[in-house]
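Take a look at this single chain in structure tokens; it is the form predicted in complex with the partner chain.
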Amino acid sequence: MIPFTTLTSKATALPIANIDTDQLIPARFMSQPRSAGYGAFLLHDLRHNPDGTRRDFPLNPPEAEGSAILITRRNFGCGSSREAAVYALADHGIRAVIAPSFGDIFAANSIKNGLLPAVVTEPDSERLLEAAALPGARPTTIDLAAQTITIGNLVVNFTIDRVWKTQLLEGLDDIDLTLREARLIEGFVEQDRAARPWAVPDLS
């Protein structure tokens, strides 16, 4: 995993609550394997016409291109548990995504992605919203160390939790760091076998 330290970039208002990740990649698109790629599914049906072409929506016009911010309202990410709707948005070139509340599983597989989901709270979303929309905006820097954000001269705090942040800043792996644990693992089995000997499914 590639770490997160600090992203400037061009960032993209969405000013929209509720996203939920049924819009971020639809159903119909996640039996493709991810080597197809996945950026061109980002909010298809939000941003596509049924007939294919392209509807009036932030992320399609020319100066959105290369964008790798997003901002937004609340409850980003909502719903189904799909990975899928993080790998849309990383494959697309997004590399961070602000909102107000995202959804649990959301937020932790962006983390696995790399993928930076920064809270901040309702007014600064709705500052944020407004400072990226300007025509010229200043592009937006992330420092994820110092957890901040800098659109021009607005700058404003983010929380995130402490595990994630240390693992988007080191790009860990949890696999790895979990098959050390290999010894601990093995006894608590051992001694969850008399404790609960009914846990263990009669596949007799």
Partner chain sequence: MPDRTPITRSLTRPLTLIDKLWNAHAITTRADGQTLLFIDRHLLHEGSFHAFNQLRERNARIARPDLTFGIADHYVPTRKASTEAAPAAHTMIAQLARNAAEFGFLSAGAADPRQGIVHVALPEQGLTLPGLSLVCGDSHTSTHGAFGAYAFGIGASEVAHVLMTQTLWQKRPDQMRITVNGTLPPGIGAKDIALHIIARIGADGAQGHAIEYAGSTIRALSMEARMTLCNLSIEAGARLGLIAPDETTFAFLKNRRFAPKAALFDRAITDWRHLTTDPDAEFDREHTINAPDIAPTVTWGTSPEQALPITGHIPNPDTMPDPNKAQAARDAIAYMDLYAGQKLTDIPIDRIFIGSCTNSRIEDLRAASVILANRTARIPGLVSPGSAAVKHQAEAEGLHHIFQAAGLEWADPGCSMCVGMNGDTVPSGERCASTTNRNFKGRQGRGSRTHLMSPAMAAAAAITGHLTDARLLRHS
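Positions refer to the first chain, counted from 1. Keep in mind the model is a prediction, meaning the values are calculated, not measured. First, how it differs from the form predicted on its own.
- If you assign each C-alpha to whichever superposition fits it better, Leu89 and Met30 land in the same rigid part between the two forms.
Can I have the other form now, the form predicted on its own, not the form predicted in complex with the partner chain?
Next up is only this chain, free of partner chains and other molecules.
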């Protein structure tokens, strides 16, 4: 996994609460192989009319292209546990989502895919949304080590689980994180084998 330390990018303001995983990627698109990329399906039904034409939606204008940061409202990623919702964001180029709260499973899936779920207060979320939506808004910078988000003169703090922060900063998935404790695990196995030899299966 690519480490996440700092990120400077255009940010897209998406002032909508309770965006669920079915909205992030409708189920009918999940039959496509991940290798084909899920980015085109991100928020498809919110971005398009039934006839396929594009709606007036924050991710659609040309100026939103290349944005790696999404600023939104509370309860982002609620609903089902589909990891494909994170795939759609990542394949679209989003590396960080800023919101007052996230669906628990969505947030965990984000970390596994190197995407930062940055939790801010509701007032700070509104300030960031306003700043990002201004014409000619300056790039947004996220500093994970300092846990700050900066747009021009606006600087706000965000929170993240301590273990998740370590995983992102060092580019560690769950297996990598476990392997860091390999010596302790091996020591425990040896001690347990000595204390409970009867519990070790005889494979001979």
